[in-house]
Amino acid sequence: MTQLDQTEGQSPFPVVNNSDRAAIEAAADNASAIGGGLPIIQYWAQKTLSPQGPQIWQTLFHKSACLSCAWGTGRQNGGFINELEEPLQRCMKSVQAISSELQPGLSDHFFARHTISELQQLTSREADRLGRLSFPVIHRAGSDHYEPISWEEIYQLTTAGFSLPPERVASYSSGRSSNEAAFLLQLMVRALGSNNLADCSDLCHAPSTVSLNKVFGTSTSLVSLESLRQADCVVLVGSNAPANHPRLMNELIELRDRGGKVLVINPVKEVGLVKFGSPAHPLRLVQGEEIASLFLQPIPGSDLALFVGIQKVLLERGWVQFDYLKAHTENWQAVIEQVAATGWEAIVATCGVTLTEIVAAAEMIHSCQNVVFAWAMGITHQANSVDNIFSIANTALMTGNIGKPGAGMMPIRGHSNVQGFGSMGVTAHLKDSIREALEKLLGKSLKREPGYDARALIEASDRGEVDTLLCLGGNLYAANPDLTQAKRALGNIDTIIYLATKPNQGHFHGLARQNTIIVPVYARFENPHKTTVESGNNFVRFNSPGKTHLKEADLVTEIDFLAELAHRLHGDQPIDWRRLHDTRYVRQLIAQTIPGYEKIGEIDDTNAEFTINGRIFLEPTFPTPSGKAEMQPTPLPTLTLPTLQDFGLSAAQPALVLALITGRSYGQHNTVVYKEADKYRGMPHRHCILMHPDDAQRAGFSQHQRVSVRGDAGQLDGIEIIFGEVRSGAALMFYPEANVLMKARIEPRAGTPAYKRVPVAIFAGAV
């Protein structure tokens, strides 16, 4: 493999002798009994005490919202003060966010010494390592190098692109950037007649917003980490927090501390989720605090029968809150036929767990008098995902645990500010109060159509119909299912832009038909401008100016790029679009139209950072058009799986199917990987399969085999088995090394890929 040069003079191909791969698959073996722990601070003192550290202790105590998840801390008057005013409030993953931004420049020469087709050799962790971006290039058609463009050339070409017809446009972001950023993306592009606005939410909790929206009138988290500090019971579903949202597990050891129970959910018995040592909790570090009072591993895809069968178990026993239901929902009775209908053999059958692990949950729940429901991706990644929320949103109202202190729903989000770019607009189906102040604003009519989702526009570039696209963050290329066709689909597309800190695949294999475009901008805590973002328990935090360590980069602030676009588009008409450089400016326009933010437009002078008004309920009584939540029935899916034959396989060779759940490594975040091995599951590397060792014995397969795993839309080879504790039926791969292996089933309310539940068969095939 052929190793490119960094400004530091390191190769980004990391070589892994005998002896260390040896040391790796020790450690492997040996995987903690605890999540968390002592590995903690040996990474915090891996990293703040080497030539880096002083650069990452000032970014940890910059006045700016943490890079990773929306459970980050970060506040105006401290960076490790979280909403309640708490010190010593960050975790591993944001130096591994904060050390990832401070690494050097790309050097003048790197692109020019790479081609193209070595560059795509590079995976994940790879292309990130690679350094900052630090100056703007473009690739042209018939070329397979990167070159160095004028910004005047930039604009020349971006403003043709944006010209074309408004159906033809298209943005996608992430939300790694702010609401500022976000606010002017959305009325820019809506501005020239276009709604599509992908964002990278579609692609994660687009069900929550859906089915949130359609129960209780609200698409946000119904919950306040200060109300949910007056839980006693906790039903963890579809998450695995120690390695995604480690502040959250600050909340869960304190719950238990206090006597609170935590019911965990998830096929996958991440060792975190049953036992987590925390540095804020240091006398149990080494140890570990329980976490799960009752762990549950259902089959993948089957969450809604579970919750239907505990909802079943309530009202065999007397304990659903008809009174509640009857002042505060409306179809109750729908669904409480349907449970009575549901037969017991069909939940158990659906969901595989016992009928006696089923009334353990119920009791539970019914045991405690406020309870929070929280899910994350393993939920929202299924075929059913808004039927699986829904499921759940049920039983907290059958319990009356929605409209009161310490109770509620509250999805768990995953980037830092992805829950502000939903709230700033930029979403395909826009809600009718912005769209109706946005066209006060504009002075003229919007268009009503949806515009294109992130699976949408990948489906609508497939066909030739996106001309332009200008993506603000993110990775559409690797974060889509089916590879193949991602890079087909962003191939017939003519332009792209990407506005990005650092390399990633999708710069690499997502290259436009004609000319594509890196934007070198500033992270968050370099930005010149003051600018706020939005957590998932919708607290608006306000962020300080900064500056960038890159001395002689070439950099532009988002906020400043996309305003210089949208006055050459529009002019300083029907607003004086190079006004929105301010990004104070930007804060008052966005005070004027996003419902629940008029504080923004104070901020600058306040410095009060605020809790969104109409998102957390402390009453039963909800922004629907009766007010109150709207229950809906939730029938049982049904889960088979192909046999080896649709797969072209041999019944007589050895080989079995499964249901591949994707997801991240305990080293990662979103699509950005910082370590190879998850020493907590027990994997070396990222070309893994963890299964449960009764289904690899069933099949005559053994641990540390090499196996092929086949999906619907291609294959991978050389994958190494790795037992653990996955419910049988079940297996899990790295994403989105695996996203190659499965074509797009979508939930089609919501847009959303099955990412938990791809059919693939395991055979022992090529190596």
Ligand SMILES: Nc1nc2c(c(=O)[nH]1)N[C@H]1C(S)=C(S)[C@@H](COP(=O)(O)OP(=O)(O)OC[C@H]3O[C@@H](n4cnc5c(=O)[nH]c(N)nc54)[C@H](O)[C@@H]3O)O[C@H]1N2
Second form
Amino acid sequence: MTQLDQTEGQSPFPVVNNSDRAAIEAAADNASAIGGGLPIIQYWAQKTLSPQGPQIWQTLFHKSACLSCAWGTGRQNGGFINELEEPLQRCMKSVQAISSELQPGLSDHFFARHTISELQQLTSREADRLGRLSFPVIHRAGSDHYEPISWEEIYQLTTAGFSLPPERVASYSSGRSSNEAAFLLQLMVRALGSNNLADCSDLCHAPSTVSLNKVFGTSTSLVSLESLRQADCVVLVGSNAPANHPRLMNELIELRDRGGKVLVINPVKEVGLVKFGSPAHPLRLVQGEEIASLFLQPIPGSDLALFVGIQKVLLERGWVQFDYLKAHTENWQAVIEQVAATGWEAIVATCGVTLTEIVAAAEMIHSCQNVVFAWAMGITHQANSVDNIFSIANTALMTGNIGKPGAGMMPIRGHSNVQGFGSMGVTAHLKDSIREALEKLLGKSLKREPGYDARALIEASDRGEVDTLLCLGGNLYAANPDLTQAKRALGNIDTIIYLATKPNQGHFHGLARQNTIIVPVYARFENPHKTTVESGNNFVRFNSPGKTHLKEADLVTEIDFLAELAHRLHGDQPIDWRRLHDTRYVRQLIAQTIPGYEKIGEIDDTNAEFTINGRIFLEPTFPTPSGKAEMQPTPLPTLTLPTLQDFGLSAAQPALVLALITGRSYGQHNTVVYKEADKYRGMPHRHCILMHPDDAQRAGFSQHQRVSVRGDAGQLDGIEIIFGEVRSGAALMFYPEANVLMKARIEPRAGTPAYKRVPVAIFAGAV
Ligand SMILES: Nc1nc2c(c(=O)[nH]1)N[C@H]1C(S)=C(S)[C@@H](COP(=O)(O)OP(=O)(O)OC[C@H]3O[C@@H](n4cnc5c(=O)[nH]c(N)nc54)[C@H](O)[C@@H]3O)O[C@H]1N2
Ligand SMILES: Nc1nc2c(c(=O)[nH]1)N[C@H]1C(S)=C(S)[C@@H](COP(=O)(O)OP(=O)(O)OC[C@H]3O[C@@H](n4cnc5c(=O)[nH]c(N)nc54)[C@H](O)[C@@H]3O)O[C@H]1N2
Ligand code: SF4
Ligand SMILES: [Mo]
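Next up, the form predicted in complex with the named molecule. The previous block was the form predicted alone.
Shown next: the complete complex, the earlier chain at its head.
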């Protein structure tokens, strides 16, 4: 029996009968008029029937959490089930992520044959397509090549690097690794006396953590999947879930099926948020399901004003639930006063949404019993992102939509284990309760001052204040704004150690001053030991051991590398660091120190995946000092754009200034590009700018014209104009390519860059 045969009957790929197939084929031409839809099926078929197919199927059925996003499809007991023990499918993104890890290994001649200068010419996709990293290499100062290195030399150089003064060493991490690796990383770094634990969440949902903590005393989603199923309205703000959290779309389809409403707020009319064809329903896949009951397109960065507008309607119509506010919140008077004092003119002018639309949104929220407020990067990648989330929380509280089944605040998290990293204490700003538990474990007091977050790490490196950096996954170089600065900053660090599964542009551009080491690691489904991860819905998954397809590769597990390094740095004091090679022992330490994670101590015996204690709120009492939600006033942002003159351009030529949104295409995972084109947005390649036709015409541009785009840090030439349903005054381009354009403007309380409102000038420049 082949592996494909073995999976028959439990295929995650929907069974499509002949009449369905005819309907599907008939609609093929129309495929990208809806989100999801046929291209997904085509991709599945191509990938799973390719020579890699059997391996992909095998991996899809390996008992480990999906690599891609934090929505958290997972498995229990070898089955294909989610946290509610329902059978489910994996989306195309999961297949993309797996197939990318299943590429053949790089040959050991590869780096001898290709110079660094050549490797720096590679696009993100080309770098990823080189194949899996399969043996350790080093780039030494002055050389134009990576070359093989022994494990002993790696450990010597790394130990020497981390023996330097603790304020001059740091780590950066990305949320693909396990909870166990994350816990070990932070324990090792903190035991050295450093809090420099930068993480990709600093560039992502840090504002959600900061604001949820301030208002509710908790830092993750307050809503479980079960609770989401009881909602009759979802307000989806600044999220392109059809591309980035595809299985969340099934929840929205089911909500619409049971008569619920979806309010979408996004300056870009993302096709999949209008209509989505889910592979879960083959026939309906073709026509697509209507998602948005109401679609509002605010000016980028103005959501707060829209929410204050919604609150003002609630107030004026007597729909604010004052009994709830009095019983369960603090500071509500100040918030209500601010709403009353803010004029309609300012609200409408700031958000660019009409009063009629704001009223319709408020009516929708008021008319529903249980409302979930969900958001992603459109809200967090703003200069006032913490206030943005306060304004969402205020709206939810004024309507009594927190602390009951079917309602609440739901940040839609990014990487598949990014939330686990935060829980494990990988953060520059550690909670006192965890610090105290770690102090007890280590028998010594730990540094209290916050360390460097991702942006502070780049700034400190740029000033020459960092000597050694260990990157547990990710692509610190390309994920940052101002790639010129990022490259310079990393170049000031003496030693950088990249632990990675696949090569990326950061390995070729983010070179250290002295030694840059690439340590090849096992992917999640290959680790020879058990590991855990945490989903965005606060559910802990237990991953089985696996095997790698890479023959004769010289890989190390993240756990083994970190445990060996910790042992060399700390010896047997105050704990036996060598014992941390055993992930079961690490889980016991996690159970002792991480709040809510008690059950992980027994998971090896019980095999019971679990919801973390204290995270889901079905009653309106909160872990704040007062036990109530602490509401925060939200000043309207002042959103201006520079003039053409500010960009050194004259108004005489065809040119205009727009607010640029930088984000993901439908064919990439963060800095890793899988596909050049974005069919759904009609963008044929990566060097496009999506604009409203009115803006283009007003400035004298035509569709497909090649233009230059200039930001405050750099310029891109030969960019093709594509007309799309982005609101007038805004435009969209893809990251990481667009990251050369902007200097970092950060939200001061969260450290997160304003990637979604980048002022740029578009002009008919060099082609
Ligand atoms: N396939 C795939 N899945 C992924 C990822 C991936 O790259 N690929 N990345 C993972 C990670 S780390 C993350 S953080 C998430 C990202 O998931 P998302 O947050 O969905 O991704 P983005 O592309 O950054 O853009 C979000 C949306 O915000 C909208 N937006 C921009 N500005 C504004 C604004 O001012 N207001 C509002 N309301 N909306 C705005 C954009 O138009 C876009 O639709 O996805 C995770 N999952
Ligand atoms: N302009 C702009 N910039 C942005 C964003 C934006 O929307 N616009 N989004 C921001 C956001 S939300 C985020 S989260 C960051 C993402 O920033 P990062 O998390 O730093 O970047 P990724 O591209 O996800 O990292 C991919 C690399 O991780 C490595 N990897 C994959 N799996 C594993 C594993 O299991 N173990 C190890 N050790 N390595 C592994 C591979 O080498 C792969 O090349 O980018 C941010 N930057
Ligand atoms: S929605 Fe996210 S977690 Fe679920 S299968 Fe797709 S990529 Fe994986
Ligand atoms: Mo992210």
